[in-house]
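Quick heads-up: it's one chain on its own, the form predicted on its own, in structure tokens.
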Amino acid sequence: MKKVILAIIAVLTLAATVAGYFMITNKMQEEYDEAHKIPETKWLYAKGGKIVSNIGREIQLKGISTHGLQWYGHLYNAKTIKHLRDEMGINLFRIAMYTDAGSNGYAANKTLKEKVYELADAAIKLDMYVIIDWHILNDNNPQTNKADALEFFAEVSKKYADEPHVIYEICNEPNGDTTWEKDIKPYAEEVIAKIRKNSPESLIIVGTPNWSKEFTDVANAPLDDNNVAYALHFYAGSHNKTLRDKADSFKRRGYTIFVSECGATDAAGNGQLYEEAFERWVTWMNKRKISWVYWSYSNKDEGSAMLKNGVEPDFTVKGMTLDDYLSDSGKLVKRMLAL
């Protein structure tokens, strides 16, 4: 009976050395993987066909973008950014600077780039992303102002090299007879370049043919950089499913989409919103958790503006909420952002 009682000592004693030693191993790795963890980035990274932090989590930005600064730059400030965010809920603020000289863009007003700064600047302490985007349009092809181009992004991505909360779209809308070989590409291949001269680790956005809706000779001539998106934009009443499968099978061969723009009217921006069509489109991206921006936040007297015609939200006024001045795309696009 002695020996009986000793072996099971014997076994006990074993046991819980055993478990003594699991725990104290386990308790060692876990401390040893979180000395080593990395820490997650701030950096967004276009890796097959999403975008990432730098330990591979998959990231959506969804925000709002603004008008011409030119025409209706008063409206955008700190405090409206952090409305924004606040009542929205974007993590991401768009800031849509006209290049072209007939529109009173930066090609005629390099004055437009420190009103560009100081909403970088705002967005940046609020902890949000912020698109700076060279907003080509009535200029048509990204060479028409190749040189102002060149200049404005050396500076700006020297400015912000080390702060990944910055995201640079290059071209907003090329259109017209404007090609990807011919124009497009060799015009981003510049650009591109002296962003990375100054920060190499920054996403970059880069406009696709047709007003940013064509793929198929970007998915045969690709860029050769490793951190740039696509650009795809879209208006709900003008734009459906076709639009949507071109995407996918863009995507599908590992190519990053960021809808830098879209929009719930037609594409004019105007007329009546097709709500039902933009929630496919929500539901579409955020299925597949592509980023997207809201045209527009301003008081213009189109569609498309969220805010009512010629109201000006102001902010100074205690318990003052965006909801008192957005007008139905605004009240859309919010139900919308909350999905």
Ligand code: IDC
Second form
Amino acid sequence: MKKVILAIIAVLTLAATVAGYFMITNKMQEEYDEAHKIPETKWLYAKGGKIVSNIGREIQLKGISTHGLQWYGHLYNAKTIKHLRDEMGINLFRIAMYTDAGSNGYAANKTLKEKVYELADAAIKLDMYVIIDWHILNDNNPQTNKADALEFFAEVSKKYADEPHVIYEICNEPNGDTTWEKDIKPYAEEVIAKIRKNSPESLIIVGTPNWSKEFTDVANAPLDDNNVAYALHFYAGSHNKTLRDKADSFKRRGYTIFVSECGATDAAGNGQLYEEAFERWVTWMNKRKISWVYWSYSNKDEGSAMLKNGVEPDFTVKGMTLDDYLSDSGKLVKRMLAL
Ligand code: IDC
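Next up, the form predicted together with the named molecule in place of the form predicted on its own?
Below, the chain from earlier opens the complete complex, with every other chain and molecule after it.
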């Protein structure tokens, strides 16, 4: 009997000691974790086909693009961005700065940079991400205005060197006979070198051939930089599953896709909305957490414009909402942003 009691006491003592040990080590572990926790910052990284934060959390950005600043700059200010953030739930704003002289873009009109700064500063203050878009289009090839681009990105990346909210899109849509190997890649290498000199961490979006829709040549000779995403642009009336499949196989190879521009019309940006086709694209992007940006916030008489033709939101009216001013395109994107 005595032996049994002694044995029970021995077992209980051992159990208590073991439990105590684990309690202590658990507590120590918690304290260690707490002391060594890495805080999540706002920097974004393109990694393995995803956009992630510094602690590896996957991030999807959703946003709206301006139309050309040289034509619709008066519609864009801090209030516009705040209303879009609060009413549409976006966390990203894209500043489309056309570059070609023929469209009175940056090559002919250096004052556009001031508007870029005004809007980027406003977006940052609102704790939003912002894309500074070097909007090549009629100038087909990023090499056309490369000297301006190098100077522009050197200055802008210096100003925003420590600013994780700023994303650089260095060539909207290369097109015509522009190729990846001969034109875009060498251009990107030079521009990225300028940006990296000031801002080693920033996320950079690089346009791809054929209006940012071709990835084969990119995958065969990718950029040697550890924080670039590649642009995929689509318009629901013109592009469908064939393009999604191409993008999927590119993504599966570990490249990060960023839909820095898309629309619900056809590629001309005008005419009817392809609502169902657009929703299929949105579902596809959301499922993969691919970030996307809608074209565009303007009041031009064209199907893609988010505001009714010619109207200008009056932000001085107390309690005003953008709802009163939205076109069918604006209403559609509001719905799609809520998916
Ligand atoms: C369109 C505008 C239109 C303008 C035209 C040329 O909606 O008002 O006249 O540019 O400047 C893109 C381009 C984007 C186009 C858009 C629609 O990035 O600038 O905007 N689009 O055509 N790529 C595919 C479609």
